[in-house]
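One chain comes next, on its own, written as structure tokens: the form predicted on its own.
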Amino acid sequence: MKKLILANLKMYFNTKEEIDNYLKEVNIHKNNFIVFPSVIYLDKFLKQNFICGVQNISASQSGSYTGENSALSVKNLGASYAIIGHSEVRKNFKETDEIINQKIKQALQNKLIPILCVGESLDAYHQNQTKQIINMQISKALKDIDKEIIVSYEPVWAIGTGITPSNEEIDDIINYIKILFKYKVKVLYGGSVSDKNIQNLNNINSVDGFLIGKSATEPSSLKKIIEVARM
């Protein structure tokens, strides 16, 4: 099965020039690759015919909310994912299960694909935790939800430190996650991913895909990363 490949671009690229550049450089048009820019420079990868999806959406679907964008406007602008319950927004924007839930809720009323991130501390890591948080954060975050969705787990102790799992680690917590599902569910790893780690990571058989942080703003990286996939 061929591995789902996620580029999330997060804020690294803030002028024209450096999207263009990028723009130049990764010319990659397959069904399983999706990237996530900046919402502002969402049409210029839509116009080169990426599939695309966003890095966050509002817990709202219109109204006073200055600064936010729904899922009803970026599913209207092209869209067709949405990252959802990533660990800088959590921790940033101090976003709770409850509020996931009601994004989750949008973007699948819209008609956009959820991506909903999910990992531990580093404290909880080391108190054997892990299961214990993902079961708790996928429970809230998917309560009175049945339709399908895909899930990403990604340690929040591994994202962008340059460490991540063993693959035992790995392949035990896609595997937990799995199981809490009716359906097959799709489970990607995030966190650290590289063109140096890929390799070892794409041995585990039960990781779905990736979501790719960093290293996929840099074409050379990106694209071996997507070459060691299979893709």
Ligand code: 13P
The other form holds:
Amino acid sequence: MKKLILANLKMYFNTKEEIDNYLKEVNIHKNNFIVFPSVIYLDKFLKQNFICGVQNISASQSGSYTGENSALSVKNLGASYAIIGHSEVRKNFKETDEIINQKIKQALQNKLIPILCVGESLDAYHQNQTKQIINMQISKALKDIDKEIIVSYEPVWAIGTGITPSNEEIDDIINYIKILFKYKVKVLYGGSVSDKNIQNLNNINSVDGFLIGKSATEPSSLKKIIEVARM
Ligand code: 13P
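Coords for the form predicted together with this ligand, given the form predicted on its own:
Now the complete complex, all chains and molecules, led by this one.
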């Protein structure tokens, strides 16, 4: 089964040369993945017909919000998806579950598909609290929302560390998330997915796709991941 591939480019590319080179190298794969560039490069990707999303949106509709990007503005530019509640945003911007709830409402109102990121810290993992935390993150994020979204399970301790949970652990959490929903929700896995472990991770049938950070910024790794997960 073909799985979804989402490339979260975070803030890895910082020069015109880097981004132009990336665009050129991954252009042939553009029908096989969804790219989440920094908003300043969003238009470049859209002009070359990549399927795009953004890494964050404002919880507000419009007005005096310095430094923010509204769901309406990114939708009008041509983006289709918004990552919401990424652990780096939760931490660096002190984003609460209530703010995440408002952002999901903004995304849905403006016809962007929200990708809600959830996941436990290493401490919570060791204390066996993963399901409890995820249940709380999802119920708070989706308060008063009945439209469909996509969920990405990203254990905080697996992001950028080269460490992943076992396939059994991922499968258990993904299945747990799926039973929390009335509809057939798509659930992705994110956290240190690479060209080295994709063959193994791709065996988890419950996983509908992968949200990839660092490895997605390396065209050869992205190509390998696509070859395995899109077969
Ligand atoms: P890495 O793939 O770099 O671990 O990042 C995962 C992630 O945060 C995707 O949103």
